[in-house]
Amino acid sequence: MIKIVVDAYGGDNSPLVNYEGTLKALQNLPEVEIVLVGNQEEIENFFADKQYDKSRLTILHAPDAITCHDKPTEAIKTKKESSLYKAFELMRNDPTARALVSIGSTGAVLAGAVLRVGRIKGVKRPAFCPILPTVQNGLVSICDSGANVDCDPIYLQQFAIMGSLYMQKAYGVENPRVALLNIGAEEEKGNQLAKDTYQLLKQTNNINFVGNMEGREVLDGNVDVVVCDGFDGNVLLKSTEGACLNMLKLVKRAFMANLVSKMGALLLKKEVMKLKSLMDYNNYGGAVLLGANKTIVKGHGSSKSEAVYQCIKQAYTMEQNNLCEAIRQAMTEQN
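Could you put down the structure of only this chain, in the form predicted on its own?
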């Protein structure tokens, strides 16, 4: 049985989507035990008439929440009645609590991970690693996407190692193709960080380094892990998500332009819905914080219940395949 701690607060649609996502996980993942951290009375009222294995749900009362308006480090130290604080305290003190899922403040999740859970020995900096769908019906991860805005080549080398292991353990990708985000494909391109990192990744034996990659290629499906600092990764992630969402809006506008286009839309409705589903982040879970001592999954702040369920499933799969232990071993070998 794998115990996963779920933060009931923090997201735009919380706590209801967290309750619903937890319920689906309890109904569909028989090897998962969940500790739901939030208002006990509200949680009990929601689950009172639901069908699930009651022995696999524990409630930890936490009436307060850390919001996006709170200063992350200060909040994780002082808001002791908040769901995220209590979730991290449980992760710190309970060796059987193996993973945490939250759709709350990114900064507070990062602060809690560093201050309460700690890093795997040898990891210089933990890194957020979200995934995106590709046009080849695969997935690509971006490591880092916001945890570290200033990096050196060693950090990026570790992001490459951890990201590669993540794609292997969480998604079954054999020998993941690792690329360095840059402004061109040539080896000599980029700033000094990119040039130095390129040479280091070439010499890293336990990754399949395939060279530089431009931002426009992220969804092509030709690489499995994109390595970058957190500033560039966050810009890449959000600009890609924004471009895809706006493209869907343009397609919808084109289909609704006149009677003929509406008829065409009706004929293509099934394929259009597949495309919309492909680009919906709610179907893919969240960004994993690689390098922490325990599994931590940070979902999108505007997640729906399906996304919360996918985050829990993501955490379960990583724990099932011992991702943290694989990273721990890789860092030992590197050092």
The other form holds:
Number of protein chains: 2
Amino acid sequence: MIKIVVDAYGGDNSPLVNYEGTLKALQNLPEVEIVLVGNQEEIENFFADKQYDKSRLTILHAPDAITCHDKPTEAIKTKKESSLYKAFELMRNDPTARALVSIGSTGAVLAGAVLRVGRIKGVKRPAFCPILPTVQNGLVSICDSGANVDCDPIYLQQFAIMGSLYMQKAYGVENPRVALLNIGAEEEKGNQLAKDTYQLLKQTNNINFVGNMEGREVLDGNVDVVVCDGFDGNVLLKSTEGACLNMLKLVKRAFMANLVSKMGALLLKKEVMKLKSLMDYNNYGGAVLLGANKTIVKGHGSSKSEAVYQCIKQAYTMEQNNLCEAIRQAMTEQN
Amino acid sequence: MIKIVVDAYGGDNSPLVNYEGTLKALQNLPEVEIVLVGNQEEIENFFADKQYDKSRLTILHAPDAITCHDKPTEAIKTKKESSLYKAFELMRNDPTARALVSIGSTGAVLAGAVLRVGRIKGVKRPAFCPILPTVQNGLVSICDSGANVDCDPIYLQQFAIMGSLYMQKAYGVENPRVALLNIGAEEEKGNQLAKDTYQLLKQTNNINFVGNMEGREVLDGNVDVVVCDGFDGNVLLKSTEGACLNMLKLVKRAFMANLVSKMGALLLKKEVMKLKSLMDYNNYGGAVLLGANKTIVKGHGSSKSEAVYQCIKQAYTMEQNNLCEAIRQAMTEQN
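Rather than the form predicted on its own that you just supplied, could I have the structure of the form predicted together with a further copy of the same chain?
All chains and molecules follow, beginning with the one already shown.
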């Protein structure tokens, strides 16, 4: 049995999507035990008429919530009645609580993880790693995407090792291809950080380092892990997302331009829906904080019930395959 | 009369597209005088039966070319019979040669500019600035996109000033909105470079600083100049381009999926063509090296004739509006 703590608040569609995601997890993942942290009465009302294994759901009462208006690091210290605060308290005090799932404030989740859960011994900096779908219907993980904006090469080397283990344990990718985000393919390219990191990755035994990768290649599907500092990873992630959304906007504009185009759009509806679902993060779980002592999954703020379920399933798979333990081992071997 | 030096070689479709682009410029821009640097006999053969003002075209013979297989910085020093080498020699020795247009090796153009043309007094580092079309049918310039991968805040402050003048002089944008590329909107966000630069830009009088901008906003059309170091600018540019191309690929895949979708695609052809042309850099001139002593325009390697013409027109406009002079003044005021 794997105990997963689920934060009922935070996110645009909370708490309902967290209730529904939890319900689906209880119905579909027999090995999962869930502690749902939120308003007890509200949660009881929701689950009252639902079919599920009651022995695997516990409610931890938390009347308050951390919102996007709160200062994350401050809120996680002071809002002691908030669901996320209580969730992290449980993560710290209950050895059987193995994973946390939240679609709330990223800043608060990262701060809470560092303050309450802590780092795996040997990890210099935990990396916040989202995943993107590729045009080859695969996934690529970006390590780091914002937790560490000023990095040393050794941090990036650890991101590479942790990201590689992540793609193996969470998504069953064998021998993940690890690339360094850079401005050209050649070894001598890039800023000082990239040059130094390249040399370090070349000497790293337990990863499949495939060299430099340019920003334009991230969705091509030829790489499983992109290594970069949190600033560049954030630029890579957001500019890629932004460009995709803007392109969809332009395509939609083209579809709606006139009667003829609207007729064309009608005939294309089915295929365009497929395309949209390929781009939909709701199908791919959340971002993880690699290097934390316990599994932390942060779902997208606008997650729907299915996305919350995917996050819980992702946390379950990571724990089932002992990712944290694998990282712990890799770090001892490294030092 | 404005004398512009055009490199006949480099690029995927050279030299023909450079001949045709030059011809169109001579036919459409009566104030432009062109020195075309390439194989004399070949050029003479091309222009033999064309209608244009012969008094405004000079041929500078250069039998050799710098190719993508050459090491840029090495080639620009040693390949003395190459068109780009000779073009830069002319730029250095002829005071009336005011601008250079090339679709050849970016590395060689940047190296040649630094070695032969030099920097405007007071400019710490020239910035290599491409432009992207926005969804509002405007343009946004990225300063820097790769010339300077390790930067001090003062460099970025100068990029902001030069980029702002560029959008005014080359594209007639009044009071250009200058944003700092960052990982969040708040002033305290970002790495050390971003934080320090933010404070500097706030105090810079002669620009319209609108604060931080995230990677996802670059195509939104709410900003005219994006300020960043060359590494981040390169990631921003390439990941945006890559995502757009991959989306077009997916849309095309959806269109071709089956008979019904193909019929739909047929009805949408006209609108999708419009969309494609909006994304087509051939309509937007090239990237410029801001801070160099003379106007340098680097067209896309796969430029067609129209793109080469647009680059020449762009160089003409920049010279007509005395961009270099404006930057020179701004730098003296700053120091």
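Just so we're clear, the structure is a prediction, and the values are computed from it rather than from any experiment. Note that the rigid core is defined as the largest set of C-alphas that superpose within 1.5 Å between two forms. Positions refer to the first chain, counted from 1.
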Would you say residue 61 moves between these two forms, meaning its CA shifts by 2 Å or more once the core is fitted?
no
